[in-house]
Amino acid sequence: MPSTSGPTRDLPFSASGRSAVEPFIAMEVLASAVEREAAGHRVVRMEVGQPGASAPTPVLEAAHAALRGKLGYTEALGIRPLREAIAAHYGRTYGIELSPDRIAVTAGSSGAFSLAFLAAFDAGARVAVPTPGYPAYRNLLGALGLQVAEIETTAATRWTLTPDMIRAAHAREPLAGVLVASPANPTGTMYSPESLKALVETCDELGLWFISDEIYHGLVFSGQQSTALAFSPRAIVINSFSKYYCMTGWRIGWMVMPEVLVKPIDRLAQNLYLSNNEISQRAAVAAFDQRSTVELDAVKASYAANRAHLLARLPEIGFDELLPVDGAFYVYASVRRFSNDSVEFARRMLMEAGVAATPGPDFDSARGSGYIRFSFAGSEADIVEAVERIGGWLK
């Protein structure tokens, strides 16, 4: 047999060039919070965007009841009950008749993007996102061999894309699709259902896919929710049992398709996944039981409490510009009367305060250096207490 021992030769091994995106810097922000924790240190967690309550009743029994049972791969696309259970959601909350046949269960989110940009779109088509935003958007699309196409928002326009920025973006130079969230990660904006409306009418008529990340809704505290599947049957939509569901650990999600795209994404999931894993479908599917609203609207409810007592708080604090807060857990807020440096502020923060959150970096590579996310999905303790270190720590 060939030795792998002895000396070792220089050999042309490296990683893609595919592979250079970006770290995660909310990941590392947490990986620091544990490492302080396991060192001893009390530390509030407000530096992920993860609900601090467990899965409903309803879903950890109808796990339970599927480990008794013989497990192993589904369709591709998921259970049929699962996708008719979310069918019937949309029919109760939005008044849209959706064809099960229509819907691809995915792992959260994140299964869901990569699948609807491996089908929309060809290797060097431009995407327009825009910023503050998610970073994972641009992340992916980078190392699946798209151009981003950030488009800055501002106060101006309460940080939200309009058709007028679409269009000079695509006359600059053409772009294949538009993606947005509402309400948006970082700044938990969201979007009227006219201005929505606007937006996915634009990119119909200029030939451009629409996609829109709909993972926090049911997480509303101003303003009205609507999803883009009113306005359009092209719209790509996803959402996921991650936020308000408060399932981030089971890595479970949707993503409801254009007729188009249905064969195409149904072959790419084959082929990149099999399948979903089998016991979170079924738990999944005890997520739209009574039972399970009732207390996903408690926890909705302190989410609430969080969010007022931050937004009367903070401000007294020093954090005097905060974006608004129309939904999802995330105030993002200014530290430029603090700091110009939002990473060395919030690794100080970490180490003197005992406070995690996330630097604006993450989200806008040009203004986040200002910027830092505070996620109020934890308990009301915490995020009083969290509040108190913080005032403490910057007299």
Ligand SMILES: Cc1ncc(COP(=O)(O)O)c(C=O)c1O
Second form
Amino acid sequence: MPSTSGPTRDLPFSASGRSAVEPFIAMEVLASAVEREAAGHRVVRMEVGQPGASAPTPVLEAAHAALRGKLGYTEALGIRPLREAIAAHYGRTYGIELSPDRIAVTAGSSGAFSLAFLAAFDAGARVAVPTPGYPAYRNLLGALGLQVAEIETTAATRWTLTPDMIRAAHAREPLAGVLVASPANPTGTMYSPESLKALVETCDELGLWFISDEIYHGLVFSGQQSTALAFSPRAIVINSFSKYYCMTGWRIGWMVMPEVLVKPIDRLAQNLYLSNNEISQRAAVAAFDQRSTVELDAVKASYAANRAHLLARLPEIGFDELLPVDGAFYVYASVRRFSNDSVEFARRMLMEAGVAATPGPDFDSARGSGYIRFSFAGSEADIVEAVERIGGWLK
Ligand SMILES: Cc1ncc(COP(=O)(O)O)c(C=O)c1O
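I have the form predicted on its own already, so could you send the form predicted together with the named molecule?
Full complex below, order starting with the chain above.
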């Protein structure tokens, strides 16, 4: 019998350099939280950005109905009824008329990022992302052989990129694109329609692709959300059913493609994964039903209560710097008053206070050790309990 576990030390098998991406610390905190729970400890879970609620009833009903039929491959860019429903959503929500031909249905927004990066950029191209920011952007760009230009944001610009920052980065070393989320993870910051317009127009003028991550649209608590699509037909707009629609596990999202990228993205999708799974596509059509909206707006109201509670209570227990929480469901808070090492702070908070949260280095390798991210997508009772636990622990 050939051995499957013999020494491989001298053999030329090793993982590619491109796969040497950073781990996602949030997932490591999640593993520790699950371990604590399995050992019988109570843990309030605020580490992952995942809605506590399940998908709305019409989505579940549509999934049941889909199961009674035949499920197969679909068109690589998605089933027509879903592409039409998404296009209609742009009409209703933003007053933008959009051809369903410009919609690609993807495996969450994550699936859209790999397609967009491959379609828009050649290997070695430089793409700007703000920090703090969502870690998978830089890790995926790196794995695909693209260069990442991290641009630090600060309170001076409400943690957003400005046209001047883009121009300066492009002058230092030419960029090929800029990727921005609004509302953003972990900062919660949202660009005003005017500031988003200025950014998109600057990219258009400089000939840079603008990729707009709009995954937290629908979860806006202060200010007015706007889509980059309103400001340029060349913007690549990415969205998902994961957050507002409470469908993380269904792995379904979408992208609005500029005309010139429709065929390239279709070809890439055909070759990368043939098609998205049909059951999620059939179910997602029902996410736009009026009955779904009623349920989802109730979930959003509970996030609003959680947000208000955290914004009032976290400063009272000693968190003296909180970033804006215009939208999404995160509070990014400074821990510098308590520690210069947020990884250690988060570890102790989990073990001693029974609250799991994600330390900042996931989002900002240079400054993240001074910050921690709390997700408030859980229940109102959990959020109240978490603050009491942390407050008691910090006393
Ligand atoms: C800013 C941002 N973009 C994209 C994603 C990926 O989400 P999904 O692939 O579930 O659509 C996340 C997940 O947390 C996120 O926070």
